[in-house]
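Only one chain is given next, in structure tokens, and it is the form predicted alone.
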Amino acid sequence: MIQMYHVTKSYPGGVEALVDITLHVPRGEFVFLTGASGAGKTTLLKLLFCAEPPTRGQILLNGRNAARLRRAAIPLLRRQIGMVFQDFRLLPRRSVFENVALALEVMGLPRREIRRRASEALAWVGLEARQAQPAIRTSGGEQQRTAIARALVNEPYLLLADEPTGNLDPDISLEVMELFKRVNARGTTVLVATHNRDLVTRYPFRTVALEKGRLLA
């Protein structure tokens, strides 16, 4: 699923996010990815979305070398990788609905399947009866779930997450992890960037630790 060889990621004045990072993640598997602000994870992140090119290195998703994907390529990987960040990212005026069927709209998908598709990942996200508030109008914890089932509308077969509970108390960060749970356990293969040592001590899955861009464990 993802298999990262020796990667290294500079920025210019010989700053480097990462360094030598050689990392295996089968599919279907929970990780976590830890580390002090500043290890290096949501680069690690940046660089699995694609978002960014290696510095050095191969990486391979899905079996498709990432680091060589002409540009034009580049989208249609992403539609297959679902991407949660801390800050939500949500069109705040838009609402809930409509910032989950944006996903499906640049697809070009017909406006019934965006209805159906979008209605569902609201449903399993437990936000069905909010799906017409402004999104501005919700909660820190249904703005989570909101951009959990955007990540999850094109059903992707990866799932990243940097630090999806970073912004929410402990009572919220639990279901959100519950809701990662949900998805790992339907066959997508999870990546969680936390450095949240509660979370991580209460599930029991792999934990990759990062200091200073690079990997200790």
Given for the second form:
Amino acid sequence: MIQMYHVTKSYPGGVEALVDITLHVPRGEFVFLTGASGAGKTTLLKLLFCAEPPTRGQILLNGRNAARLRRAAIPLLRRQIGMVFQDFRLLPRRSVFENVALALEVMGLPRREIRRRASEALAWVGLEARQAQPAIRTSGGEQQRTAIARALVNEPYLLLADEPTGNLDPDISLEVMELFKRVNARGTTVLVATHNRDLVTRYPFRTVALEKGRLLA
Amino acid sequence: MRLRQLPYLGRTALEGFRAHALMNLIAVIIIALAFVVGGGFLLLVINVEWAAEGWSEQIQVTAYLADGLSAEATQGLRSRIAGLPEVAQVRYVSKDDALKAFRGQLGPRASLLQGLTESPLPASFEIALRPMHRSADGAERLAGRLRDLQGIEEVSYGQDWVRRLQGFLEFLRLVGAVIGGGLLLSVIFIVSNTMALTVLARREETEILQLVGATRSFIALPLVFEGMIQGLLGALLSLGLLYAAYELFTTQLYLQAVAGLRPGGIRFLPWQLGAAVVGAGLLLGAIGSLLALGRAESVER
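Having seen the form predicted alone, please provide the structure of the form predicted in complex with the partner chain.
Full assembly next; the chain just shown is listed first.
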């Protein structure tokens, strides 16, 4: 599923955000990516999401070399990867439904299909009653569930989450984690970057730790 | 990009236009003013051309005959001229007729001509051209043929004013091209600057679209449509303003008579030119947006 070989990411000025990372995540696994702020968690997710290319090394996603994708192919890859952020990244004035449907609109699916799949995804995260609300008028937990529904509506093979509980209180954080567990149970590979030790210790999943851009053994 | 995505993209463009209504409205007004200047000039050019066409239709060629031409030779010449392809009608003006007409033109001062025993004016043929040849070129062509005929001494058709008019028209077209080019650039500049602000305001939305796998065209098209809406509204507003000015000029102020360009007065832009103005608005709006997008992308890189 995810295969990273000797991946290094450095920025102008010689700052090395990731150094010689080799990481394998098999299909269907749930992995926590931990580390202090600035350890390189977000950079690693950005590379997996093709937001930035690695400086050195190879990244294979589902057998495809992400480091060598043409620019035009990146959107197609992203449609197979769900992404969830700490700050939700929703269109605030659009409704909960429209935010989820956006991931299907970009694919040009027929209207009826968009309606069906977005409604299913919203039902799955328990937001069908709130679907007409503008995203900005929903709670933080609801916004994160909207973002999860948007990430899952395309039935991605990989879900990446960057500090998904960072803006949520503990109870809501657990609700969100339960959703991730259910996603994983459907067969989706899940990679959650977090510095929340409580979450990591609560769930029996593999943990990969980063420190100053290097993987800890 | 699929066709069924167009309604969504159009809706997004309209929402964007409404979201920045004031900024877009100002841009539309500035674009409209630019088009009013360009369209006003266009109106001037087409009316001067139209008037010139009208004047050309009244072109008449006069062929002056050599003195002492016999009646037989004159008749022969008349038949030959009447047979030329450009000629609709030939009227013979004898030396005496010419003098009589001249006396008429002098009016009360005709006494100046007293004492003339013989007409000093040459006999001539006044030649009307067929409609399709009623132009400066047609007259020039006919004059050339007439000069080759024996017995004709001089040909006149108001060459000087025709040439002057043509020169003036060419000058007008040149000025029009310069003004038009400047205005096109200014419209592109206006659209691209307002759209640059829109691109900036939409940066977050663009990031979200990229996140869910939107292609570049899916992200760019609403912005291009928004620029096209600006250009379209600007062009339509300018046509409305021009038409209002035209109506005021022709009906309210009765300036038709003062202008006196030709019977039928001043005319508005023909629909083809109106459509061209609207098309230019759409095209310039799209170009302005694409430039703004290109600039934003080069900053990101």
